[in-house]
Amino acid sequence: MDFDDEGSNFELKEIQTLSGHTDRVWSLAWNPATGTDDAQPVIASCSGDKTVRIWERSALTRSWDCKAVLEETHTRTVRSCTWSPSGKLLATASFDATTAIWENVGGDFQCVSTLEGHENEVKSVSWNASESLLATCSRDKTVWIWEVMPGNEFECASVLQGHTQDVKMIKWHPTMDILFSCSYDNTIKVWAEDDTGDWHCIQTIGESSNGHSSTVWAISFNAGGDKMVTCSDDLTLKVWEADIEGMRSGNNQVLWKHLSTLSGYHDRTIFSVHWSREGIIASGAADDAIRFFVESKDSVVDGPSYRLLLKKEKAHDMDVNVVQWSPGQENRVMASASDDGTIKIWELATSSN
């Protein structure tokens, strides 16, 4: 997608504000099985109010409504939520040190499994592409890999130790069973399984390898899975690249290399970053703004550079904790959530000059 030649200006149009949570909204997730001809889009959100809310857009009015409140399971803040790739299960990670697995049974969400093991707050949860593995991470500095067994049973396959501080987020590669974690220790770690079934850290991306100089908050991959973007308390976004073919061939020696650093755009911590299918990077930060970046046409020989496409000031009244593009048919629809307790649905629209 060439954003330079569209002859258009971009604007971020607010579609709707979703209110209901009574504390900050930490995270949200679009159900990947929705937003099609057959199914209206569905979002899960989680909050400091200890609940998870399920929101659905009406086919008739196109207005979003809260369809369910998942409560009385977690006893503290729910920090992270994510749907399985099939959209059948929802995993929620909480400061109560547990991860809950929810299933929609005839329109009623039931907690079908509770994963225990972390010593304290669970910060993030992620499913692999084939839905056979689930990963969780915690303030206890560990990353756990769980094997998904029949009957909604989850068995701990490995406890990964290596981070020296709170692990903020984990993310599986979109097509391969390679896991990425980022931490308060300023590093990103890459984990893979060896021939004997043991998990190891195969790369640590720190400040000495053009990495971040402060807490790394989030990770996102491009559609092809050969590039990764990270965001940090050091006020930068960084883009990384790897040889995807080498990775597919099972070569665990393939390293992620620094491509580009986007600095000077944020003056407060960048909490969230998400790469859209068509190549737009969205970021949300503690300055209450949302920004969009695209690859620049003037990319130089030694690699691509990225430019600011649009900045939405005061997208929320407080910190923007998460930005997430819709996986459905509508390419440029996204959602954000904030310390102000709201979720907002947006459309990145073009207006001709």
Given for the second form:
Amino acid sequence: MDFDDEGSNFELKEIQTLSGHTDRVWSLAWNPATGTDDAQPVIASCSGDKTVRIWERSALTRSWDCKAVLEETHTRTVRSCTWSPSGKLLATASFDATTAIWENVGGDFQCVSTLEGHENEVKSVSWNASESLLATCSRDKTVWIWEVMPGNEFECASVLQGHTQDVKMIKWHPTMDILFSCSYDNTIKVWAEDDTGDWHCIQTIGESSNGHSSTVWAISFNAGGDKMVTCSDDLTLKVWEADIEGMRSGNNQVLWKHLSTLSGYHDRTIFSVHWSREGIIASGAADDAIRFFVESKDSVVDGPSYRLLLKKEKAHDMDVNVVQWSPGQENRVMASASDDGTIKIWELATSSN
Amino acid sequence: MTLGLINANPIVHAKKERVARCEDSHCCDAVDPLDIYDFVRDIRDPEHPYSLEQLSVLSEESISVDDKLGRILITFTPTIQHCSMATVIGLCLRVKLQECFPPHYKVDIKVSPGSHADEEAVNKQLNDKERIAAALENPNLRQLVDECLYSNEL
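Same protein, different condition: the form predicted on its own was shown, now please give the form predicted together with its partner chain.
Everything in the complex follows now, all chains and molecules, and the chain you saw is the first one.
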């Protein structure tokens, strides 16, 4: 997809605003098994109001409604939520130091398991591609890996130490069992399993490797899994790449290298970044704006560089905490959530001249 | 909570004379730094029965506002270099401002340059929104903050 076509003007159209949460919305996740001919799109959102809401778009009216409120389980802010790859389970991470696993049983969401162990606030949770592993991270500086057992049982497989501060987010690689974490300690760490089944940190990306100079808030991979983008309190986005063939052949020595730094575009903390399957990088920041970046073919420097495609100011009334592209059939549909308590559904549309 | 006071002998200053201000001035579009100062000057210090103003932790010069960008910057001066109450003071300032000012103003809080031994680390914590939210959910911390904000009204 070539975004350098000079005749295209992009605009971010607001499709709908989803209200209901009574406190800031920290995160949201599209159910990956929905957004097809048979299944209407579904989103889970989580909030400082201690609840998780499930939203579904009606096939008839094309309007989004709140289908369920998952309450009375977490006793503090729910900080992040993520669906399993099959869409059957939802994991929610909370400041109450637990991670809850929910299953949709005949339209009713039930909490089928509670993962305990972290010493304080759990910040993020991620499923691996094959759904055999779950990872969580916390302000207690650790990353936990859990094995998914039959009957919705979860067993702690490893407690990973290494970060020297609050771990903000963890994310499994889209195809391989390699885990990535980012932290208040300004670094990104890469974790992999060795032949004996032990998990180790195989790389730490810090300031000396062209890394961030303040808290790293989020990580996102491109469709091919050979690049990742990270966002930070240092007001930059950084793009990294690795030799994917080397990784596939099981070489744990493959390192992620700095490819590009996007600076000068944001003037407040960037909380979220998400790479679409077409290659559009969306960012959500503390200046209430959403920005879109694409690879620029005009660069005269070695390797790709990135340019700003569109900036949507005042996307929300307050900080944008999360941006997530829809995995469904419809192209360029995105959702965002904010401190203003709302979720917005958007379409990135073009009007060619 | 620590048993001994961090700073047992703070220097206490007289309260600066107050000028009567327009009652509904915070309904106007422009935010006057002195209005903000009026809201925060009486916050009680976490350790001593004096206001932040009396201890010179805050002064009129502490507040600066950029109306165009919609930003408020507050710099405060802890009474001593190793003050462990700096983060509590920061929390008090944020909670107080949340009540008084339009939410679309962005607030940054810092210790005044050179006033704290761990200046960079303290400033980072004072402005990490997620850490602030988690701290305010801690009942002990919340109680301490409430005492600093509301004890004057008892």
